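So this first bit is one chain, no partners, the form predicted on its own, shown in structure tokens.
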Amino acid sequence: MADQEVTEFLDRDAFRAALEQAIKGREAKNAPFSTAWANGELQRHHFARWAENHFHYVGPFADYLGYIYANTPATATDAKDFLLQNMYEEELADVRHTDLLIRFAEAAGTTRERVMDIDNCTAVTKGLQGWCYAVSFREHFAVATAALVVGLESQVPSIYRRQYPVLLEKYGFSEEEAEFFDLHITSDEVHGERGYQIVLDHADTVELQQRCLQLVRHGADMRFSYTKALYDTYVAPELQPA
């Protein structure tokens, strides 16, 4: 997989397709844990594990967009809007995002507090989570977004989508139980689109473009690798012989 180099300035049609393909072959949704989670091969108590780690990659998302408000000049009015509202739905619509996480952790048998204690995740989520802050307080907002959201967010959708059914189907929770799956599918559709078309209006030079191509193949590593290690860490070791 060749990591493409910009040498010249993109036109939007060249630049969206190398930010799609900076995400080709780093996708989450083929990791290990999601695979195993799709193919009905988890027990529950594996989804309490991922939602202790989950909520402290997710859990600050409103906090990471807060930075990269900041640094969004007053100029970027649709940047601005769209990181407000993203804000907005993660923390004050219907009901909060981490609330139906948690919800759904407490179904799949483990705690409010467990999941709220970052010592019960992996050192590899605690990474990611710090990446996180990182990159939304120090780099450039196009890089930013680019970042969380082409890199991070957008690949949510085709993970849920196949992780989703199973729940209710194989696994056996409920649609209540499981709602933070079914809202992120349309949601992060949304806010990933609405993500590119902002680095794709304000990354206007070549090495901004540069950097968001880096940034996004970056944050789709991360997450693949906080998704496999969430395998390496709760599922292979009890597929181990005794």
Second form
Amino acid sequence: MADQEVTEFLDRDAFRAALEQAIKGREAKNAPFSTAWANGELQRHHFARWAENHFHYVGPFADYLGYIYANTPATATDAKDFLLQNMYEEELADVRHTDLLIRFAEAAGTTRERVMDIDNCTAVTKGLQGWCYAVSFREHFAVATAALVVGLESQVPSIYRRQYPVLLEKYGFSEEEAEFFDLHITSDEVHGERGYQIVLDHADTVELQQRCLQLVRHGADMRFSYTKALYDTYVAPELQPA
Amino acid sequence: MPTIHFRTSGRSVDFDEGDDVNMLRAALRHEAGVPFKCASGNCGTDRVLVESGAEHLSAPRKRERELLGPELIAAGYRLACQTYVEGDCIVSWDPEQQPLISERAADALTKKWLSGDAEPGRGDD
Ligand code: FES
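One more: the block was the form predicted on its own; return the form predicted in complex with the partner chain.
Next comes the full complex, this chain leading.
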């Protein structure tokens, strides 16, 4: 039922199934950079380029959530609490998540300065960042949660569960250097699940359900395109005959 | 179909053969009542005693090894947030249990700010 139009209000189980279906076929774990990574075909400098891009997508995650938080009415206490806790976990509860990303980036051979300089990421990465800002700023809080948490964040465990073991076994990173990935495998299981619950609870009209599904599709498309662009920009040119 | 039985709350959660599921996620989705806070291996609030089926659980991850330590792991404890399940198991917990890390996060933050350790920003692009 890919891209099937929703014309009537779906119950919780049907809506959850539709949200899951909206990601299918667009999963970033199947983008060429992800498969090359999982198959052990990348080199260390590719991870440096990945980190220089990934920072500009996930670095402002608390900012995106902050916009959604401000758009969430005080009556939706569960949603507000989830958003605040998610922001706190990104930034303060633990080692700051972007610092874990930079630790990995440095192990891959780049620097904090290069990672934080937005000139070092692709145009597609900048587009993904801009899309995240626009959605979080402008959409109903249930729709924005669907887009960013269900469409993007909930994909993380399935991506990193394939990529993390090869980082240790094939590419020779230590557990310490690759902690960014191990942390997100498990924490995003719970963020993803709580995100689903907020969307199921608060997308309470047909129109909101339709919009959630549409933006989950867009979000998954954005993440796929971002990951594909990494391959096209940094890996494919090295494969061309000189 | 494999089943996780959450004995303390009496909930059972089935999942498809061949799948492996995060134990805390399954507990949340099916309202099994496992206490938790951080979901990232930092607090230990979600420790469970594995009564059977330990062989169907993923190996302890880095943060779980560090937080629980060899004694608790040898005694059969796991952190639900860090554990993936691929077959039948039964787990229980103390419904009143508190985090293993007792310092309140707010206290730790206050200490950090008062220490004057300025951290590099994360950029604003
Ligand atoms: S919930 Fe904190 S360690 Fe699992």
